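Only one chain is shown below, in C-alpha cells, and it's the form predicted on its own.
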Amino acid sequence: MIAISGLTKRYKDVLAVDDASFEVPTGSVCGLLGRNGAGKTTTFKCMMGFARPQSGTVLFDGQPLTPKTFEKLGYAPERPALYGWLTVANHLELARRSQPAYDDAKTRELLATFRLDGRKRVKRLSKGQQTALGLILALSANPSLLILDEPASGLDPVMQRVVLDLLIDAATSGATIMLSSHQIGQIDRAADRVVIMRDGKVVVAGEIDALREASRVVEATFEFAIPDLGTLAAEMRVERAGKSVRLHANGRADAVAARCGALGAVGVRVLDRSLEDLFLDAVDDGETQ
C-alpha cells in the first residue's frame, strides 16, 4: 500500500530525511520509531504533501498522492489542526461535508468512546481531548489507509489502550496503518512491522517477529575461563563478563548455542530481545553508554 523510495528532504543546512526507503504492505500496522529529530515527522509531511522533498518518491497503492487519495486516507498530525472557535460538532460537520465516505454512526460511536461533548468549543478542550478529536476526524470515513503521528499523545492510559484497540480493529478489517510513537510499548502491541530512523536515515525496517528472531542472544557460562571462541568472535558481537559471554547470534541462535555447548559451557541460554532492545541498538550513537 505504501512504497517510499530514496526520499530526501533538506531544510537549509539540515538533512532531515536522508535517502529513506521502505514499504508497508496492505493490511499491515507499521510503527515509525526514532529519537527526537530523527526525521519521523518530516517523513510524514513529505508523504502527505505538506513538504516537498528534494528527491525520491512516495506511492500509495502504486500511485502518487492526489486529492482523490484523501477519500481513502485518514491523517492525524502530532498537533491536531483544529479551529479553537469552532465546536466539536462543527468540526464533524466539516468532515461530513468534505468526506464522501463519512460514517455518521461510526463517528457518534467514537464520540461516546472518547466522551467528547459535541457542543464544546475546541479551545475549551484539554490536550488529550483535542488529540481524541483529531483521531475521530481521521477515522470518521473508515479509511483504508491511516497515517498517525503520535496518535495517543496527551491521552490517559485508559484512552491510550482504547486508541490501540481501535487501530488493531481497523487493521483486522483490512486498513493499512502507519504510526509514530515515543512509547515503544504502544508500537510493540499494535504493530507487526517497524521502521527505525536515525539522523534522517532508515537503519532498521521489517517485520518485528523476524527482527526479533534475527537478534536473539546466546548467553553461555563456563566453569573456568572463557575459551577461545574461534570464528564466533569474528562473526558476531561478543560481550564478556567474568566466566560468562553473550553472543549476538545474527539469526543463528540454535547453532551458536550448540557451539558453546561443544566448547564446554556449563550453562547455555537463548535470550529473546524486546523491541525496545532493538530500538536502543539501532539508535545508539555511542553517547548513551
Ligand code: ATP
Second form
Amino acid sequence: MIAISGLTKRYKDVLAVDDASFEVPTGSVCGLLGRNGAGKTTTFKCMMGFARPQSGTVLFDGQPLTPKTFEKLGYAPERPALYGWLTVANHLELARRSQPAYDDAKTRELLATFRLDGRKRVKRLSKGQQTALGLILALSANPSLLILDEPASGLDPVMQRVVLDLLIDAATSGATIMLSSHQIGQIDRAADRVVIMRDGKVVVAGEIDALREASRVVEATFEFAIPDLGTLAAEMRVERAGKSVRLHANGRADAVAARCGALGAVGVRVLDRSLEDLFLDAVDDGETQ
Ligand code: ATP
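Please supply the corresponding structure for the form predicted together with the ligand (the preceding block corresponds to the form predicted on its own).
Starting with the chain above, the whole complex follows.
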C-alpha cells in the first residue's frame, strides 16, 4: 500500500503541496483529482523521489523509496521521457535490460493492443502514440505499484477505454494504482478511491462509494411552510427556499428522509451526487462559476 503523511513541497513562493496525507490500500485504484496547478504532478514527483519535499513521508508497503522499490513500481509521467531518435523497440530493449522482471510476452501484447510499430522512431510517433509507449514501459515488468500521471491524455476514446481496462485488470491481479486525470468519468470508471487536491491541500480522500453516500442530499417540500425541524437543523447543513428545504444528511439520507416524512412533508426526494458533483463542491473557491 501507499501511505503519504504530511507531505509538503514548496517552490520558492509557491506552496505546491501543503501538508498532504492520504493512503492507497493494496489492490486499490485511486484517482488523484484537482484543478490545474492543484499539486498533483508535484505530489507524484515527491512520491517518485524526483522532487525533494521540505517535509513529510512517503511509504510503499511500509518502506521509504529506495532503488529496489523501482523493481515493483511502474511510473508514467505526464510527459513520457522518451528519446526521439530511438525506435519503439530500442526503448523496450532499454526497459528489458534495466528491469529484472521485464515481461516480453506482455509487452508484445501491449504493442499490438496499442497498434505501435516497433520499428518507428519516437519522433515520428503521434502524441497519443508516445503516451501509449510511456504506458507500455510503465507496465512492462508487471509492477505491483503503478503511478500514472494523466495516463490517458492525448489518447483517442477507444484507447482511453483500453487503458482503463488494463488498469482494472492490473488492480484485479492485486496491483495498487494511483492515477491522475481531468476526465472525471475515467476515474469514476476505473477507481474505487479518490483524493481531491485544492491549492496543494488534500480536501477530500476516501472510498468513492462512501463519499457519494455521505454527500446524498434530502429535499423535502411542505404544504404551507417549513415547520420547526427540531434537532435536524442542529445536526446538519440546512438550506431553506420557500416551502422547501435541502438537508445535507451526512450519510444518513434515508433516516433523514423518513424524519421529514414524519414532520409532514408532502414530497421527499433523496438526491444522489455524482463524482463530478463531489469534485466541483470540493474545488469550489467561490470565484469561478
Ligand atoms: P495540472 O493539472 O495543470 O497538470 P497539477 O495539479 O499537476 O496541474 P503541479 O504541476 O503539481 O499541478 O503544480 C502545482 C504548483 O506548483 C503550480 O502552482 C505550479 O506552477 C508550481 N510548480 C510546479 N512545478 C514547479 C517548478 N519546477 N518550479 C516552480 N513552481 C512549480
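For the two forms, the rigid core is made up of the largest set of C-alpha atoms that agree within 1.5 Å on superposition. Residue numbers count along the first chain shown, from 1. The shown structure was predicted, so the numbers you read here are calculated from the model rather than taken from an experiment.
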item: Exceeds or equals 2 Å, Cα of Gly242 between these two forms, core fit; value: yes
